[in-house]
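Let's start with one chain on its own, the form predicted alone, as structure tokens.
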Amino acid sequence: MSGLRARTPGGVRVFLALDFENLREARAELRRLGGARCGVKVGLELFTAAGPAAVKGFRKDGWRVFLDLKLHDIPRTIERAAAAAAALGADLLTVHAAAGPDGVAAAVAGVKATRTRILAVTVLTSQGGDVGAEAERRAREAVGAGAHGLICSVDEASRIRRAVGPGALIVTPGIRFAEGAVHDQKRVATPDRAGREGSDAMVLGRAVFGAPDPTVALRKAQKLFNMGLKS
């Protein structure tokens, strides 16, 4: 799917999932990239272990930070949590679309007048089966409630893009190389397919950090994704 793409923070097209037990390990893995730059995704594991220092530290080091907390609570709590995340400097923050339009709207209200953008998680990529209709319904509701973008698998990306239009940012996890292992994901795709199907940015983790040379793997993923964008 070629054409106009939503702009990601800093033009970043790849976010690396820092699914590590502590900041020391995460920083050590990033040093293996040899200066290659992209964005980083701080999820529940690392945020629970390191707290706000994870976001503040990576922002200080010049990384764009995607804070993947998948907020899902009553609207007031979501709003306050989103405001706290924005104060840390997170560029992107996730909320579960399953929290409903009120929950998504609360997250958007929490980051108002900041640079933080809210992404609504449609259906987790670890969930199998035919989830296209549910993902589309949640995507429509979330964008209608003000979400700046969406998290979905590549399997649903083109369908969701047609449903919500070109303005919403679509970020796709579950990215693997053709020869790579699936691990705990049910719906996976290659970087070039992600680009073709309507993704604006993708999330990579073990495909890069599990490679013999992470820098080579990252650059390969970026090249394939860009090829997909142009096809």
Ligand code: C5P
Second form
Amino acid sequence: MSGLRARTPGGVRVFLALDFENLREARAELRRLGGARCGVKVGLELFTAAGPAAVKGFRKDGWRVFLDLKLHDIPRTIERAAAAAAALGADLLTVHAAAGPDGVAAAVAGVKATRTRILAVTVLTSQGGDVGAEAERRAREAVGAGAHGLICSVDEASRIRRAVGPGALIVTPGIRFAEGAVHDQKRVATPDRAGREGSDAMVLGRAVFGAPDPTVALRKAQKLFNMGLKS
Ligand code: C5P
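For comparison with the form predicted alone, please write out the form predicted in complex with cytidine-5'-monophosphate (C5P).
Next comes the full complex, this chain leading.
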């Protein structure tokens, strides 16, 4: 797997999920992390609370920003929302693959000629069961519709990599340390397994911010991921 890595924005391998109530709290949590080379993920909670200022502010501070809005609507609405996200300077934006090929294509059209790349969410990592075939089907369809990459669990990453080839970005949430709590996630995996299975970048939320020392947890996750990449 090691040779088949897609280029991530800024080459970062970690996006920190800023699932916090407001920008002040998100910034305070980020300050606890010493000099980490990673990007940030602004999701539904922070974007609903803080709005465009969240994306613009982190971009201005030099972070790569993954805007995780998981768009799922009629194509015209998706296209216009994607164009608005691109205007904010988001590096990555999510659309639900379940919005269908027309929905994914609309998101791609909305960000055309901008820096923003579209990732299609295959199946949420909080959903359990045998979702491999469905995740692969949605991944193929989304990439066929022009998606630049995919969000999937580590469980499906290598299968999806084989299905869509080396060019698509594969980003995996649901990351936990072997000894850590799982929370509401179902399909979780360790950082080293994420690296081994063909993930280009991980999303890290509670595994880092819920740790007694987030800096130590982040470094450990990065080290394990890199070990996985090389194995
Ligand atoms: O804290 P934790 O590591 O579980 O956070 C995972 C983050 O990734 C959350 O912000 C969640 O919304 C997001 N995500 C996910 N599963 C997906 C897509 C995004 O958990 N399929």
